[in-house]
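Just the one chain here, the form predicted on its own, laid out as structure tokens.
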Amino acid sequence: MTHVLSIEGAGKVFPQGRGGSVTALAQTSLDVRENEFLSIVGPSGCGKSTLLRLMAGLERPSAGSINFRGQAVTRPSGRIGLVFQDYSLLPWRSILHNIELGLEFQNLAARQRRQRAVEHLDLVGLAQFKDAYPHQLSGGMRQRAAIARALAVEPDVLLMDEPFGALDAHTRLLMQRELLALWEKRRKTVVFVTHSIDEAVYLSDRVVVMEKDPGRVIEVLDVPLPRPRTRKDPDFGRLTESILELLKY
């Protein structure tokens, strides 16, 4: 089986005042498979976001290594996209120009940037809002724009750090369905950090379960449920319950 990302004994220690330190992530090994949807769950402070930032090249591991297709990840790359919870859209740029932002760093001609941006806005159902500004859109629409911006640079891997955490319950369910529809169309490798066990089981091929003090992986579970999934499936409830027991919530 092909692995697109390999985490090999990677850990992260942050220095603190007076010569102290805190271990955000104990040495961890994990492989991310090509085209899979992998979720990471665990309590606050267990190192979920730290692990994602290491994969993105935003942080360097204190020990071990992160490899993308056999090459060490040492800095951010256009081949690894990242979506945050807070959308990170620039308020002074239209939605279209926000989508073009990553393409500007790729030095694409203006005509190519616009064409690809419009294509990805259409993909997430926002083509008619291309001239709107972030403050004119709902939270769900802003998150769709953030996903479109990440996809427009055509990454191999999409890392998502609690992207639906700030949404209301109804919008969150709708966004889960929309994300799955996008994933099924494009089949990008997705690594998705969430506090919601229900969300992880609904979306994922596998679920990584973490605990804190220090942050570490305690289990990686397959999700053998057929798609499309229903939360009424007894097996859905049983798998959710087994993860709850692991986390001792």
The other form holds:
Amino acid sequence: MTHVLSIEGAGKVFPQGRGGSVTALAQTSLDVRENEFLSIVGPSGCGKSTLLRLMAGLERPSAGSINFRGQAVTRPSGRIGLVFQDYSLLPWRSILHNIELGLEFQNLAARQRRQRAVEHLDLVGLAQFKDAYPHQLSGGMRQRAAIARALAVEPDVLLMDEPFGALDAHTRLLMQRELLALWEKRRKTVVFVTHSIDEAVYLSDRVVVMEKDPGRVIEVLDVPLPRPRTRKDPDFGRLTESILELLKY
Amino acid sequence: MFNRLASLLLPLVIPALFLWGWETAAARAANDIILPRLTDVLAVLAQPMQPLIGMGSLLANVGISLARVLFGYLLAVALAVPLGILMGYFAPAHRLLNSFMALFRPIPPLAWTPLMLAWFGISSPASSLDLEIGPAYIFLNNLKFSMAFIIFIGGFFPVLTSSIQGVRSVRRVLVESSLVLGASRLDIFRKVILPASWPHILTGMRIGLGVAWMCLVSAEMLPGSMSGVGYLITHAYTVARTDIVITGMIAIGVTGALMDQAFRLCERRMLFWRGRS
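Target state, the form predicted together with its partner chain; input state, the form predicted on its own:
After this comes the whole thing, all chains and molecules, with the earlier chain placed first.
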């Protein structure tokens, strides 16, 4: 089994006034496998977002290292994409031009840019909204555009930080199904942070369970359920239960 | 139906009461120097092209004032916007300059008058260019450096402050989501920071223009000034023409309000992407 990302004893300590400090993430080791769908669940403050930001290169670890295909991750690059919870589209750009943004950073010629952007708009079903601006779209459509934007630069890994956290329950279920369809079509490595255990079990091959004070990984579970999954499956319920138990609910 | 009519008329109620109060008071005072009649002022306003007390027409004076304000204001914008962006983006520049700027910010523009006169006297772009005759001379000689500087000071700080603020208030998620798409530092600056701070900068420019315009009267009271609405007011005062004083005040108010509205219109056009929030 090859690993795309290896987290080797990485931890994050934030300094806090008067020489104190807060441990956001205790030293953690974790491997992300090629093409898997990995979720990270845990309560607020368990360091799951910090772990994701370390993988993206947006934070440097205070200890240990993050390796991407054998090379240390020291800063963000187009190779590891990240989708935020909301409002990450540039509000002054139309949806089409938002999706072209990353391609501009790659200095792609205008025609190829347009072609690739349109292709990804189609992929997420937003073709007819290409000229709309972010404030004119619903939360679900904005997230679809954000996903298309991240995929357009063709990263090796797609990190997602509670991407459906700001959506209503109905839209959320729809988006989960769409994301899975996308993932099956594109076969990309996905690391998905959520605080919904149900969402994690529904989507993932493996679930990383985290605890807080200090933020740390307490368990990594396989989800052996066949796809397409249904929440009626008794194993689905059992797995959800066992994660709840791990988190002491 | 009634509601629409009422809401249409509502903004007119106070002005109508004000004008009625003015007219009543003027009739009772019966003294043109203390308070001229509404009709006297309207008569002056009705003929904006007519020469007044040997100073040329109202419109010509408003034009001269506008040219002066634009001269000082454009200098202020040209300096304050880049400086503000630099200070907002680059922390060492902020540390280097901010406390220095904080000392100058509270000084009222008018307080610079004596220094400005000592430095610039009545020199103008015309005297620097050694022009002594012709229409260009007449125009340029009206743009005294001393006045431009006072207007400059008035416009400078609002634009500087809002440019700094604009850059600093760019949401982190916009920067980070661009970084993970592979943006370089220059990309971030050009494609995220600049457009994102634009609304703040525009607001600062509008406020700065308002302040610059307000500095006009004090700037035009400086020696060497023979024209402009500000000078028109002070001159009309010395010859006891209160109706022209009030006309000048109205012209300043209306011009200022029109510039502000025009600016707001541009802002709304350019910032359509902000939605209605």
